[in-house]
Amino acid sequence: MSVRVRFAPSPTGYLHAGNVRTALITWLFARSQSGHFLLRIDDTDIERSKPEYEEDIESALMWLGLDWDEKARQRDRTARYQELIEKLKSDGRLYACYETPEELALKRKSLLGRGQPPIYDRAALKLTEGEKAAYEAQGRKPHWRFKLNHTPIEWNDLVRGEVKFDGALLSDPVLIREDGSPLYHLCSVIDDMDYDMTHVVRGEDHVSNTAAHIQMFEALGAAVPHFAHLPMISDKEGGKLSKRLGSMSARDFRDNEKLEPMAIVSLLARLGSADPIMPFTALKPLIDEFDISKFSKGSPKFDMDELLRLNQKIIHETPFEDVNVRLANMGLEDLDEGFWLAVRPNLAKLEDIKDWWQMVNAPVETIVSDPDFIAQAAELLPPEPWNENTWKEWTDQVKDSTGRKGRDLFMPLRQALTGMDHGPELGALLPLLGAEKVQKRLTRHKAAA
């Protein structure tokens, strides 16, 4: 069977973690399998549907390098929709109910009341033609439920394993509003049908959706696909999600948090499963090791510092030519490996480069605790061309010069030359800023004098 997958968000709002896991693991699951990605843009939902959304979801997906074989929209597809619902009400699985939101929660308010779960008690069923027209005449527009069959409705989830419901405890859901547009419910089984989906991949929130869904398929005389339930994210203490984490978007982890996109990448594919989480520079590796089954019905902990952690690891492991090119997007054309590779181990974040470019190449607020010291260090600076080894080869000298030895030796020089008591090593840093600028940076203390 040739694997057929799909990711569905709707265009409401920006992408957030919760979806890119989603969007992630469902991509991964069909390259695995050397399966098809549709991407499916669910926007039924006119008012909300925005296209600065969609745009946001196809940004998003191609910086994590997630790509699709197809895309389609579910706007473009109200034609068959109509089709299908009108096979389903002369079938009689669609039925048309006249309660008001308000009658409604009163009938829920009553079974509760007594102890019993709010189950719509179909008394649409029983209306007369008659009632029916009265109802219409006082301007009630009808909705449409869905008539389950009161069966055992079972499936082996590819993540919980086997999930059983009784068709006779769950409510029969409204397929139409009254305004006569179709739900999600609706419309998602449909396109699952009509573009062969295989495996359906989604959150945990949908599981007595599915329910119904497997009814809805079958009622339509379609293939029933697999279904994985991933459960949802909780916080590093295993409560339900910080409502910063929860509503971050890829937007926000790209823009805002200037992070790698195989950080995000890195995290979100493991999270949860049995495979450990480490710091990934590429898709394939994730591709070539990818098991659905790996996955726990567990709530997997999101760990902002984890994801940072794995940011810095992945910075440390990136070649220069894997990031030229941005940084010369970012103003740092002149930038060559011979920095990059300087810099590289004290980076968090791409963006610290910026920084470390400073330093170098812009005036500096140095400090200097010991003007002597710093004034005898600068006398003894070996003559240009310097490289790797002029580091040591000066510090020796001052070493045997003033009788200093490790932090008394090298701190003070480090601050005079950055300004900082932490930094790049030395050896690398030293050539980067050259003679001339090691001279002033040492000496400028004596012109302020």
Ligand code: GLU
Given for the second form:
Amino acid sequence: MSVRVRFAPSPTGYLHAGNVRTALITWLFARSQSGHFLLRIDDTDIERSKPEYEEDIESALMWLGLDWDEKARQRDRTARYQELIEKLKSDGRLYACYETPEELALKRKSLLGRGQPPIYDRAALKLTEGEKAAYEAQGRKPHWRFKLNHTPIEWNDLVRGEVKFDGALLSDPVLIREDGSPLYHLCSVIDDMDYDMTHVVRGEDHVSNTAAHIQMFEALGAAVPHFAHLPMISDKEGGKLSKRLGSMSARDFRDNEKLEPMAIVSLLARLGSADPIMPFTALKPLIDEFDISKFSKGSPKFDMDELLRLNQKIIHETPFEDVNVRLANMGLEDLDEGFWLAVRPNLAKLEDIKDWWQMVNAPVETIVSDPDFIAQAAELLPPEPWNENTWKEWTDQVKDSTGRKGRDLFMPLRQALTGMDHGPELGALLPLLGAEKVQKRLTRHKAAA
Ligand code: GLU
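Switch from the form predicted alone to the form predicted in complex with the ligand and print that structure.
Let us now look at the entire complex, which starts with that chain.
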């Protein structure tokens, strides 16, 4: 049977780094198996789900290059959930509970106070019809819990290996709210069943949910999918993700940090796996080499510096035809391949190119500490046309005439031409500047050229 997986974000916030990792690994798993990738919007929380977050999820996935074969929304499936709720009720697997949140909190507190795990005591199972009627008469509406079997629950997790739970040590999960609306657990299991999911890849925060879900699949007569629970990512120091990183979203990476999508993909596709993290400029090799069994259950460390290094390396490998549209959108439509190749080695982010464009094309405040030397060098400028050898020809001449060499020769020229101590290779820069601008910058000391 071919692999069918889903990425199931809740549209209650922007897609954050942890979600991106789950989406990416699930997508790579699907694509590496020629499988089916479903984007499922888990919008059962009507209050907190927002269309803008759903749009953000889609645009982030598209930006990262993660396409989906099918999309579903839980909101559209309420009739189906209702149908199966009726089945579970008539099978005696759902039972009505009338405790208020305060009463439940009190029960938990007293169990914890006695050093016992805060497992729901199933008091509602013992309610007589009369007691239930009395609650209803008070205006209380029931919420509904799934009655777990008190048996061992086991599965072979693709990341965590053998996982064992005891049904008796879990609380019966609430599947239906007081207003009759179904909760995530129920919708997720019904969807996984109806969309024929063969594998469920998600964060390890769902491990204990999975134990309950397995019994729910069984109660619905569905095949139980395979599970892979990915560990949460942590900070470089190994603690939980810091607030800044934890809340860092795909849109932050794109719009604020201005990073390349493939830098994020390169890092997150392999973070926590046995494969080395390397800069990738395309998804294909990552798909070809993907193997979910290479992920370990230890929490991997997310290092922002590593992400920036990958970004830089990816930029340095990016051909002009892959960025020209973006450059034009940045207002640099006149920027040609020659310019790109000249400054590309000096870019950490694509955005940096604006500064170099400015440096070449707009007036700059040059630095001239030795006006005589610069005047002499200006005299020796070769005639146009200029090419990539002009810099060498020129500086050889200047060296012969002035006796300067090394840093004493090059640094004053760089400063006079660019107003900076560092920057792109001057051999590449000189033809971009052109004779007229170079003359001006060399002769108009400390003035705008
Ligand atoms: N909407 C759930 C979440 O974002 C989905 C978990 C799952 O993959 O089942 O945590």
